[in-house]
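One chain is shown next in structure tokens, namely the form predicted on its own.
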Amino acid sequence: MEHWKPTPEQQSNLDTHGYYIARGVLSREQATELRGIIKNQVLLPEPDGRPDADPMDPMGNSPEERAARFRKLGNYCITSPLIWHTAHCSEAIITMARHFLGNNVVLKFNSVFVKPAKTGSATPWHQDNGLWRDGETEPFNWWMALDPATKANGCLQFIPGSHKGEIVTHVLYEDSIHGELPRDLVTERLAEQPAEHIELEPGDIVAWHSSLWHYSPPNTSDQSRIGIAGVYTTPELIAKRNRNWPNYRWCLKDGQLCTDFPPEPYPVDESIQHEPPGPFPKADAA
């Protein structure tokens, strides 16, 4: 595998911004061809993953509601052959990766985002180690547009120098669809620091530090926007703080692009499991 590392340009905003981004990781091509797996996926009735009901769906039987009921299909993308080797197992996104955990690459978390046009609904406030309460900060968390993703159909939102504080504890409103930011807290800091909209073409890939502040409104526009996730991490990290997520599986392994499908597990130790946290509390009790 070829040595990738950042930019200046992507080192500094990384460092200051908590962010950067990397443009055509994929073809337009190739990021059709996931768009038209997923799809095709969530058309179905039963989706494969853990589809993650939208609130704002209407939630009918049709194959267009079908193709407008599902904010999240969680764990999905290691069911997928050409979504694995295409993006999250590919040389493009793992050499990344690689600059920032070393030679032993797991995948922690994998996800597809759907933001159907008029109808998907908003993702909250959050700080990603916020929501897994493991501790882990250092771990190379992506999102990779297969649509266009832009300001009127509910791109990503950061609040730049965000990941350089604490991690804050998250909480459940009436209305949560999970853990999220106090909303207080959210509105004080958008006073100071206003929210940087990230508008990405297909194929091209936003990365962020775990601590980073992060949302995306409601779409409410004609236009979808799909895109998939990844959070990757180590052995070392694994054993340091991780409990057992069962979406672990081998990326890279002493430097070798891990090209088995389905993709090969990553054995936890029993011994050094942490216990999962609890529910969250509720806002009106934090």
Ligand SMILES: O=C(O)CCC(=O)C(=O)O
Contents of the next structure:
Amino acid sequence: MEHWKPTPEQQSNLDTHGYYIARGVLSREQATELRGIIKNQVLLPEPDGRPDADPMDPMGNSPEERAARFRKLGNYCITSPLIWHTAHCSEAIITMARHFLGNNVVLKFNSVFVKPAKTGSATPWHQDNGLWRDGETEPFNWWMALDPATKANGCLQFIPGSHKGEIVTHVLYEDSIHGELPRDLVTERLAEQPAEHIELEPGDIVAWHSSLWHYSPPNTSDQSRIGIAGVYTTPELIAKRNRNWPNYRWCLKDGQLCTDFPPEPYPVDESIQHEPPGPFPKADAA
Ligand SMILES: O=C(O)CCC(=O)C(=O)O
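Pass me the form predicted together with this ligand as well; I've looked at the form predicted on its own already.
Okay, now the whole complex, with that chain kicking things off.
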């Protein structure tokens, strides 16, 4: 496997702004193939789907209804061989992870962020490690565009430099979809430092520090904005943090790219904590 290292500009962006962009990590054709797999998953009705008969599924099963219903496919990327080998466990991305984490790399999280045209909702302002609540600051986090990601269709926004601060307690508002940074802090911060919009072409990635404050707005455009994301950690960091995650998978073992499919689980240490540290506090009680 080739050794990757950031360009001086990427390194300086990572240090000062908390992220860097790498263009064309996958070709446009590869990105289109991955997007096709995801669209099939999201849009095709269940083979035996009869939503009218299912009172727990009031949103229906037509392609339009399914498109409106999915925000995120958590853990989907470890179930799709094409996505796994082309992205999360590919030489192109693991060589970057190795630069930051060393010769043993374990996938911690994987997601598809679907953000459909017209109906795609916002992801609230957060720090990734503010949601994880495991104290990790070291992992390698990336997000890859499979559709063009633009201001119009709700690309990611970052507050540059915000990764240098502490991990802030995330809170829940009445309308929160998950824990988020306190909204008054975000407003104050944005008044000092405007957000940067991360516009990407299919196959480009952005990688950021786990403490970076980030967000994406609703998609009011008629273009979908599908992206995939991954977070890696290492066996040493897993042993150091008192928190277990259920979907660890080996990607790089002693410098060798793992080629198994299904991907090999990283064994969970039963002696460390399994349960999340309780619900996020309510915003007014925080
Ligand atoms: O895709 C999005 O809009 C949100 C992604 C995100 O917040 C993340 O990967 O941490």
